[in-house]
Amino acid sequence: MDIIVSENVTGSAMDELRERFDVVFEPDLWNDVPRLKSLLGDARAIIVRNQTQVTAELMAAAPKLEVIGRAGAGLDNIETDAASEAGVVVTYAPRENSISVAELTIGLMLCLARKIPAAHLDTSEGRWNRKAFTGIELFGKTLGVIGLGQIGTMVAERAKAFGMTIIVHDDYVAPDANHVKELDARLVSLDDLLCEADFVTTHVPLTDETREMFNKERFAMMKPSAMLINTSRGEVVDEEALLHALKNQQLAGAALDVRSVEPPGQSPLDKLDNVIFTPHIAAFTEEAQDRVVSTVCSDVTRVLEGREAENFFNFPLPRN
């Protein structure tokens, strides 16, 4: 066996991969760890999205493993240190979904500002409550962008076109960096950003430092009129603290594409009318998925054929 695909990774590039290699394609395999372990005993590659937890224990069951392909940008479901120690290449798609995530972020910001989902539901039930859905403009508001990587930069560029003022917090960006200057943005501390921003959007990976970055203390710093958009990782937000902030008018609204547990099941947040939810769809456009799947399948093919991966996290060729 060459490749295991443990989640629903589809597209023309995947079809071509299945023609060239011996592939086990089981979209729900991520949820059956014993079976996944048994199959990995003979596999040279595994392709995952974000649900398969590729742990050191799982990799220990895969002595022939050469490459892990992550169909997406985040790597928090892969124990990358363990992969590197085992000599396994980790490939991913760090840029391919950036436009789609940025566009959804702007869309969620507009939905919050203009109360679009609630207005649609109310009107579709036969009412015509114009005054009930008086919103606010983005023009002239301050957008706080946490994490000025590729996605954060694209969000800021699009927000600037709406006439928004951009402030940024990123510990790894210098104040005189070119993209900060081009955005006419101001680099500030996280506390200052939370105090100043009318809208806050986060584009950070999940790390020990960012886990529950938005907690009770941080929400208390924000304007009561401010709104939060999270299209990064659900664990960045303490959902109990968010619920408290929204119920106590410390925050005007929130839009969440990601949750701390996915799928989240029922939550007290569901009962609030100033929260918008989407089911982790930021990267799920036809264009982005084509790019992501094509990128990952290409790199897995390259490694299995003895060539260097192009989009690797650790090293381009296996070291085992």
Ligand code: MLT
Second form
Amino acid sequence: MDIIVSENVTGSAMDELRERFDVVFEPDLWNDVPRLKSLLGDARAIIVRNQTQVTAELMAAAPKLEVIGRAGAGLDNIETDAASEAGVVVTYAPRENSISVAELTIGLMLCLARKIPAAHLDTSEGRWNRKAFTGIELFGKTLGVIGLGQIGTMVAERAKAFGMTIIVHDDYVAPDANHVKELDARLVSLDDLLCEADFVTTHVPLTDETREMFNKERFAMMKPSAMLINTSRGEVVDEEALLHALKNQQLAGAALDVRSVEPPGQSPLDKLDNVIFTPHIAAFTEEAQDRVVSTVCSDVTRVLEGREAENFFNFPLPRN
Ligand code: MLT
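What does the same protein look like in the form predicted together with the ligand, given that the last one was the form predicted alone?
What follows is the whole complex; the chain from before opens it.
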């Protein structure tokens, strides 16, 4: 066997991959670690989304592994140091999702501002409650963007079209960077961003620095009228602290596409009427998925055929 696909990665590029290689496709395999380990004994490649935890232990069970293909941008479910130590190439799709994530972020911001999900539910139950669903405009409001990579930039560009003022926090971007200037944005400290913004959106990877970045203290800094949108990683938000902030009017609303545990099961957040949930679908559009699957299948093919990967995190060819 050549390739294990341990999550739901489908599409025409995957069909082509199956024509060239011996592929085991088991979309729920991520949830059965003993079976995954036993199958990995023979595999040269594994293709995952974000649910398979590709740990050092898992890689130790995969002596023939040459490449890990991550069908998405985030690498927080892959122990990349262990992969590099084992000489295994890590490939991913760092840009292919960006437009879709940016569009969902704007969609969630509009849903929060205009209470669209609650208004839909109420109306579909036979009521006609116009006053109850009085919202606010985005025009003239300040959007705080945390993380000005490709997604953060695309969100800011789109928000500008709504007449929003953009402030940005990113430790890795210089104040005179071109994209900051083009957005007419102000680069500020995280504390200043939290104090000033009417909407806050986060586009950071999950790292030790960003884990629970939104905690009790940070929520206390935000305007009581502010709203948070998280389409990055659930663990960036301390959900207990979010619950406390929403219940105590420290924050007016939140839209969460990602959760600290996925799937989250029942949570006290479910009972609040100022929270909107979606099931980690920011990258799930037909267009983004075609691009993601095609990129990852192409790079896995290249590595297995002895050619350099194009979108690699560590190195383009296996080192074992
Ligand atoms: C990503 O990291 O690309 C997105 O969050 C989607 C995913 O995790 O599959």
